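The form predicted on its own is given below as one chain in structure tokens.
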Amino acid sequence: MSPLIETSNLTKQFETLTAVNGLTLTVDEGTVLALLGPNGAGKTTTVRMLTSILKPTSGYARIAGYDVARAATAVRHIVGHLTEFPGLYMRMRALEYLDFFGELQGMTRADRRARAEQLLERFGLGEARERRLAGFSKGMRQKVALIRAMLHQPRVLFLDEPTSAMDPHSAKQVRDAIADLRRDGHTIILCTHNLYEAETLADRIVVVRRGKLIAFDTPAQLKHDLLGLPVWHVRLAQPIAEWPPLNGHLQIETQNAFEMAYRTAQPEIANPYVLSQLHAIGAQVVMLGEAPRSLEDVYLKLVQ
């Protein structure tokens, strides 16, 4: 099966700056893909060439088979697309607004109007169907525009800070959101600076730096690919003047009277390993347990 997504040697320059420089990747369909790297390292651009806002100057992308550059019409009505500073007509209604990007995705009046409103309850916005955007808090724009790009039900939604300026009730419910929408098959590029959202929603992290790829894989693999093994650690309840030899499928990082840090690539033989071995002198065992790494240890290392 083809992937939904797929880009091949896809650049973008302006003048003298290129800001995407020969991105080839594929994502396939119900995939959560987590876009990162620093300002201005291209990942406004790269969405851009993907919703077809953008032509690209070399290279090649298709959505859903449609090249992005020659087909920019179908490419619009199978993306939904959240920017992070999206522009709201603050006098119109929130139910009036979303009928008329519906209308403008050929949506018909009776499946628009229901499908607003179905998700302005998701968003607890229910109530506020009626009011004028100019109204809304920050965070209700936000939303209001989330549901927008969801409105015709696109294949695949590209959203750019998504819970930006939100409580965080309502990011969990844009969260949530986004966890349903994989469920159901649907294809998320998610632009964020939240590692912790990154890590969470993400089946593959994407990493660029200066318009260019440094890493494309899953997020364990991320991990092991340039963190190492996982550091686990012992705690005792009392010091020990000795710990008990321990060889074979261990490799000690820090050691002292009370703890003790290791790495292994078979904890499910080392760690039963360890704790038989300090019962052997009857050291009391207060915590075994793999040292958190977060996607942050990952992305810092890459783009430091």
The other form holds:
Amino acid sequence: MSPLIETSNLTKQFETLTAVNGLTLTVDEGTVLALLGPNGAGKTTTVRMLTSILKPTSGYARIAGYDVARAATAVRHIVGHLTEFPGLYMRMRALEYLDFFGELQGMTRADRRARAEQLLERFGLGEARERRLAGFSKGMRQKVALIRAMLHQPRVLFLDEPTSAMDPHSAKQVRDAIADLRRDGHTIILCTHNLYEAETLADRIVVVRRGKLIAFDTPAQLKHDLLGLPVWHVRLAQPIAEWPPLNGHLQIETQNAFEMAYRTAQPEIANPYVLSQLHAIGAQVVMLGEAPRSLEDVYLKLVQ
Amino acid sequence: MLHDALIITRREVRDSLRDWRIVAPIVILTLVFPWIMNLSTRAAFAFVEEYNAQIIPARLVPFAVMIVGFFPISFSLIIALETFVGERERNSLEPLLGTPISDAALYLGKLLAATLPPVMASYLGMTAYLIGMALSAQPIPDWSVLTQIALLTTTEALVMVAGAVVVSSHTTSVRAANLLASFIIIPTAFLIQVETALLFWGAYQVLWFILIALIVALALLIRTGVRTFNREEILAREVDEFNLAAIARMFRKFFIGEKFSLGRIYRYDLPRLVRANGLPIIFTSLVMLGGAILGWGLAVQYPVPTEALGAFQVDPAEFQKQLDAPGMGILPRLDTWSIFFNNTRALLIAAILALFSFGALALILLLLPVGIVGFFAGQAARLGTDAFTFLVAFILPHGIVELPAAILATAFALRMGASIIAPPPGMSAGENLIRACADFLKIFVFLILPFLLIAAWVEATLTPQVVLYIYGR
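Show the other one: the form predicted together with the partner chain, since we just had the form predicted on its own.
Time for the whole complex; same chain goes first.
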């Protein structure tokens, strides 16, 4: 099966600035891809090229087989784009606003009305549908913008900072919606600085810096590649004078009278062994667990 | 495309009509101003009738109709700046650019949206004014004049909106766009003054020519607008950048290149520039020829009485007195430097005016002297003097150098004026303008100024001798 999104050596030059430099990647249908990178790394320009808003200077990108430069109209029909700023028309009512974008997407009046009402209900905005957007809170506006992007049931959704400026409750609602879309098999490209969001939602991570791709893999693989084997922590109830001998399954990182940290490639063998050795010398184990390793560690290692 | 454009128009018109800052002035200008104008016109009628005057009231009503119609359309400029650059400033343009609508449909939709409400208000205002006049049994202009005024008003609104799009395309904030809008407001104000003069003069035929000129300007502005209002241009410009140092660097690159070399300029740059600008040079030459023919035609149509011109003979003593006389008005003293400075000044003024008129005013300024020469040659022929000999005596000696200089300067000024209309692929309108200015300056400094100096010397020293030789008594 050919990938839904395919780019090859994708490059965008603005006069003297190379915003995107030779980006090559593929994204399969149903994948949630997080696009990470510092400000000015080229994320927004990449999304603009993939949504056929900007033309690549060189290289190519295809969405569902459509070339983003040559078949721009077709591409814009099958993608939905939540822009970095909601950019709503404040004097319009929510339903009227969505109806306008639905019409531009070529949806019938009945379809766009039904779909807009369904999505407004889903995001808790059903009662506000006839209210002017100027009276909406930041979070409500972001939700309307998200609905606008989803309205025409695009095959690929590009979400640029979908939960920025949202309160925790609204952000969770949006994250849940993205998770639902993922379950429904949608392909989502998520540009975000929220690494927790990327880690919990994305199947694959792309990190770009100064227009170049510097990492592209699953979160687990990136952690493995960049942070090494998982670290396990053992904590004891009472200090011990000496730790029992531990065999070569382990790679000791730190050790003191109360605690030890070690890495292992085979925790299913190593961890019971550690427990049995400690039990043999009468040590009481309070906790044995994997040290949490966040995507943030991976990201910082990559971009610094 | 039209279907998509109308979706945009409908939304934008609805949006404009929800904005009290736009609606309130339009309502006042549509309903209150015609009423005030009505009272003023009737008061003016009563005043001039006291002195048995007729002509002024007859001319006052078309003028009043035009003013009543113009005030509401002045809002088209504000709406256009709001709808184009305002939307960009509020970040609401990008979601629109992400939809399947084409750039041209988006442009057309916004153009209509900015034009329709003010034009409708304008028609309503003019109708209200005319109804008021009819109800008070006052004369109203005939249908042809009213049609003319309605067409002029509509075209002016479209020109202002199309101009506003061009302005908007080069800015990212409404504030900057408002400042640049003076490039639209000043010529429009000038145009209204000209139309006013023509209406009071009763030269209604000339208004048709103005309408044609406006339609040409509209076509040029729409062409520029379509080229600049596209996704690529809009999103590539994230901030208003007025970087004098960058402009100076770019100008230097186009003007001097990597390193200044006089030899390279004469051997390579100037011949290349002349070759590359063949079309404007040919066009300017044809306009010049047309001007001479027009002047000749006017001489035939409006013959100057023979007594007024006198015989084509020159008294040497009198001629010498004229040569020694100081300059008069815009005419220079007949010495090398005065002629040189006068011609240089005229060509530079034409170039500056070209920047504000897509090059048209440079052509008009060239037409005037050539038309005058054609006119006198025509009069000479009518008096039985050989026109060719007349031209050989008065024009040819210095004209051999001066005319090519004038043609080149006008052609490059024309290119400067037209540069923002159609930048070549990969080049912004601003870059193209800077390149055209650099090219103009290069050709002016290194070719035209030496030509003008030589021509001035010939005109001050050799031409009078030739005139005396041929026409001296």
